[in-house]
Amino acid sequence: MKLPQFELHRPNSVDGASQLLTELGDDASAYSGGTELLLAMKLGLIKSRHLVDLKPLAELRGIELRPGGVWIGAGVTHREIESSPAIRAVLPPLAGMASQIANVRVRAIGTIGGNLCFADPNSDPATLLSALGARLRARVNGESVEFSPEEFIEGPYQTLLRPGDLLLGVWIPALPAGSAAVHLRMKIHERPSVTVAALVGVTRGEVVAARLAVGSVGPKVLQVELGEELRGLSGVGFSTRVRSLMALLAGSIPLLPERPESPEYQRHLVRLLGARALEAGLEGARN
């Protein structure tokens, strides 16, 4: 496969990049890691005559511990997230998730912002960030605006960004005291068949908050708040209620068509991994 010809633009600021993308319109794509964009161009799925290179922009780089959480610039690579001491200390599930993305070569080049903006339904980052309550900060119409991952991603390979808009980074709140986050996936083919992430909080051994995010099966991440359904439960009562809730969720969740896995198997995986993630979250929060 041969990469089509294109013109590469290297702006020296976010403002400059935004202006270029606005002027070039649908003929341009923002280029950061390019691990998915360039492949899509080779396949003829994306026809961009101009690429606006965001990699050198310092405004989109960096991982910063801030009061109450962590800021990750949109240009930070998966490998940087995986190996960051700050993220390993404050959000270890995020580092663990990043270590599972594709392979070392892809992780060293691909960026968190590029992954979210490409909006592949099989996205590990979007699912975990949803469960963690992350906020995505974007430059939209010249203003800084925040969105949840579920709001930002409108559907398969589609976000709310329009020409001239840019994703700036991700704000992830630190895990509350007495809580734990879990990320699980089942990968049969090249991409995950099902991805789930759970955040569970406890007080005196009983659940006070619970959230589940499910990805890789539907057109976008589905986030479900389960705190009211699971509040006050622990042990056998918690597990029984979780299995009942996961059966309802698996039966109703929208699925992408034309997947290699059967709908029945996808729903089985949602039911199984969803329950495992919530139970592991309870165990981690209690410890």
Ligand SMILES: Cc1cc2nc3c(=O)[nH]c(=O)nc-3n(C[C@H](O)[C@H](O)[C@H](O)COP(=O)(O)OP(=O)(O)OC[C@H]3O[C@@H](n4cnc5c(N)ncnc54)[C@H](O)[C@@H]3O)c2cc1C
Second form
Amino acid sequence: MKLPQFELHRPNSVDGASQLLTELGDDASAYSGGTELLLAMKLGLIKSRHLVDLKPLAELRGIELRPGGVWIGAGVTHREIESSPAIRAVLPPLAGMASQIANVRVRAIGTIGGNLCFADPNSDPATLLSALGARLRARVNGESVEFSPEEFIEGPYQTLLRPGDLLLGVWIPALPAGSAAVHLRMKIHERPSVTVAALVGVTRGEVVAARLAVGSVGPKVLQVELGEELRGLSGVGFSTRVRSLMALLAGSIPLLPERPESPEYQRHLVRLLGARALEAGLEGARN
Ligand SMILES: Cc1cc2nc3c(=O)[nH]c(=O)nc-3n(C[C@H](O)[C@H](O)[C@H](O)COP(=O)(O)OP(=O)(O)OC[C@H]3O[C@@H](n4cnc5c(N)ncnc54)[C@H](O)[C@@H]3O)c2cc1C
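Right, the form predicted alone is done; let's see the coordinates for the form predicted together with the ligand.
Now the complete complex, all chains and molecules, led by this one.
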């Protein structure tokens, strides 16, 4: 596999990058870590003759602890997220999720922005970000706009960005008091086949809020609010209700066609991991 020739552009601002990408249109791609882009170019799946390098742009870098949450620039690598003291302190499940992505070589150059913009369904971040209620900030048509991960990713390898638009970063609210988040995945091949994430909130030992996100099996992340169904439950009552809810959800969730795993197996994994994530969320929120 040979990388086709391309011209590398190094703008010095997000505005400049966006302008270049708009002018060059379909003939250009934004270039962050290149772990997806360069491979897709080698395979002839992307035929960009111009790459606009986002790596040097300070505006897309940095992890900032702000009142109420954490801001992560689109150009931050998985490795930076995994090893950030701020994220480890405030959002440990996010650091844990990042540490499971690929291998250390990919994590050292692959960025959270590149992951979300490539929108490969077999990915981790969008699922956890959805459960955490994260907001993705993008420059769309020159305006700064916010989206949920479920809105941003429209389907496999498809986001709502158009030529010239850029993802700027991700805002993740801090975990509410008395809550815990859990991210689980099942990896059979190189990348996860099923990802689930739960956010469970508890008051005096009983559930007051619960959200589940399921990714990788379907065309996009599915987010479900389960607070009403699980409110006031704990112990065996919680487990029994979770199991019946997960059986319903796993039976009805849309699946991508032509996957190596059978639909039955995928539904089985969704049921199992979904129940485990919610139970672990309850356990974590109580401690
Ligand atoms: C061997 C291997 C294993 C992997 N395993 C996992 C895994 O277990 N879990 C998982 O989640 N992921 C996995 N990945 C995917 C990995 O997370 C991504 O490759 C990486 O995050 C992509 O980031 P990048 O900076 O390299 O993106 P790039 O390759 O630079 O870009 C990807 C796409 O996004 C666009 N883009 C990049 N940044 C922006 C931006 N700011 N605004 C607009 N468009 C942009 C590019 O134009 C391109 O289309 C794996 C990848 C490999 C190669």
